[in-house]
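Just the one chain here, the form predicted on its own, laid out as structure tokens.
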Amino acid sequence: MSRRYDSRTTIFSPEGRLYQVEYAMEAIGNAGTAIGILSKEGVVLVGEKKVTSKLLQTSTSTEKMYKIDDHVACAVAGIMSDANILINMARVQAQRYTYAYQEPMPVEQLVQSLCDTKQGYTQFGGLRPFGVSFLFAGWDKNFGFQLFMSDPSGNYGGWKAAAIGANNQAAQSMLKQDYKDDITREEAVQLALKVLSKTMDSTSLTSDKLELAEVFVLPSGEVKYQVRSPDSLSKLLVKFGVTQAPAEAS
């Protein structure tokens, strides 16, 4: 019963729905899956890369993982050009806060400021919603490690484990079954790879089809954002039994 109610973001349908915002969420359902898991030692983000080519320079291109500040990173699902605009906004916001107060911006405050921008694009005429969802992973001195998920409507929430993108419902139900509150960072990596391998459309999970990033605190107290290299990913996939080790050449 969308009829003419889906022509603008500013018009409610008789059932009280904003169809353009719902359509934006549908666009994210076609994007590669991204999974975030909160552990007591850090936050793990894993994303499925849709653009895989032997010609792609993997060392200089990231499709799913982006660093916002030294203590915050995000995984993305949706229209990448929309995501780039919002990520740049978040980076500027974080640096302004650091410049003004001489300390890192609290994670939730950063997420909220970005979601306020997203919400504005659902309320004013002549604009379309950002077709992108985020998983934000970060650490601050107030609440420690945190994982937030936000969608095109501007809603956000804190999660222990979350999935966005294609097959996110199946991934979410698997996470609900297998997640434990006292999970370690290594177990979180194992769980994320296991869930991604079972919910991906492609048959086998290889290092060139995924990106894995972690946010954790070093013994020195410094917050570290680390993206795993393809070689490191291949070893992890074999170690956790997600893929078979390559046969030795005779």
Given for the second form:
Amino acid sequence: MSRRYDSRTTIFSPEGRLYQVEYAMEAIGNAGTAIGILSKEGVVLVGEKKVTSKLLQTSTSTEKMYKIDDHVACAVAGIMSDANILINMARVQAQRYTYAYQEPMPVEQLVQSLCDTKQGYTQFGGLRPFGVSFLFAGWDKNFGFQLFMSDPSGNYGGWKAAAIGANNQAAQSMLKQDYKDDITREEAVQLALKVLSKTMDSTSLTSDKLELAEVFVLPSGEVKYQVRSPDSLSKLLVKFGVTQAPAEAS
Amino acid sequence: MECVFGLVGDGFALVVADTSAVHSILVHKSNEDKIMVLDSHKLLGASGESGDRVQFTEYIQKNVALYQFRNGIPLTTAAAANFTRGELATALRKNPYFVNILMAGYDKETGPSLYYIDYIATLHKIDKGAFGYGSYFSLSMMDRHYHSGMTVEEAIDLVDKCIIEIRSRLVVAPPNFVIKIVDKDGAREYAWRESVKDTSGAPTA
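Requested next: the structure of the form predicted together with its partner chain (the form predicted on its own having been shown above).
In what comes next, the whole complex appears, and the chain from above leads the way.
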């Protein structure tokens, strides 16, 4: 292994790899899975919570889902403290845009500007990259509902369905099989919960192990970001039959 | 004194500006185009300090173009107007631009719009507006004859009325005007109103 090329973020290895960026992605591979699915009527984000204690104050804080602006939210996988910095940067960038143009920032531009920041940490300054991957869900008047995935390298892509964190490859291939282009909002929620339940290590899914959030448009035309309450989430899990994992056949 | 005025009609917006470039008592030229085509569907009529006018409007034009190259979508008229106002506001308490602007645009979703942006970064969305000494006459004329949803013919008729008033009542009235229009088909020059033409040379015997 070319260990001598590991320690500086800003140099390539002889094989043309950036080891620090790859190690950052390793760190994310141990984090709780997050899945995003795009439907015609909204975007759903589901996340697996790693910190599950009865003592946690769940009503006021979320572990996986964060609102960036009224029309954009994100799910996080990786080092939480790194994520907080980037989420704050994204919030500032969104407000800066609105300050200049008096309009909400288009989703892709927000993702792009955050990714430009992340890229900076792979090229200069000598600081390590951020150990976070994001799933951005949002709506803008140019392209409607959108889902973007970004990683520590500063690369991003637009997706119909995507997964980050632990077992993301397994989740991604399940999504590829079951996703259809004209999926409705409810079907997307169902698919997300189903895929998450299959990729999670735990034997039974309960609402305290998950977070679910949706970005959709109200009849008034206003964009809404809503995190499901634990009760509402429990009901959904029962409805879609994903609470009792041992009872499932396949 | 420079005259710029504009109005919004049914599915279009007009901006009219005089075309004199004046320095003290000398008229350098009388076919100076002060209405910049900002992008395919936006017009920027500007009046004020001539160096600032060109510098600032070109700066805005290039930034609007850069946005479109970077992001693949054009700015809306409202966004461009707010951006312009922001630039004037930032420079105001350091190095102000002495430029007054009427920005007109057509957006597919919202139709035609007109924005009044003065040199101290005031921004108003308006149906009709004017800058300069000519505004005393053109605003009064528009207040009397303007109604919303005017056709192009009606609007041009009103513009001509305003020009007649300026020519007959303003002591140092500019002789020539240019009229530009923006609608769903884009921003373009509509017509000139000339009463003095630049001659091509001295008559030869």
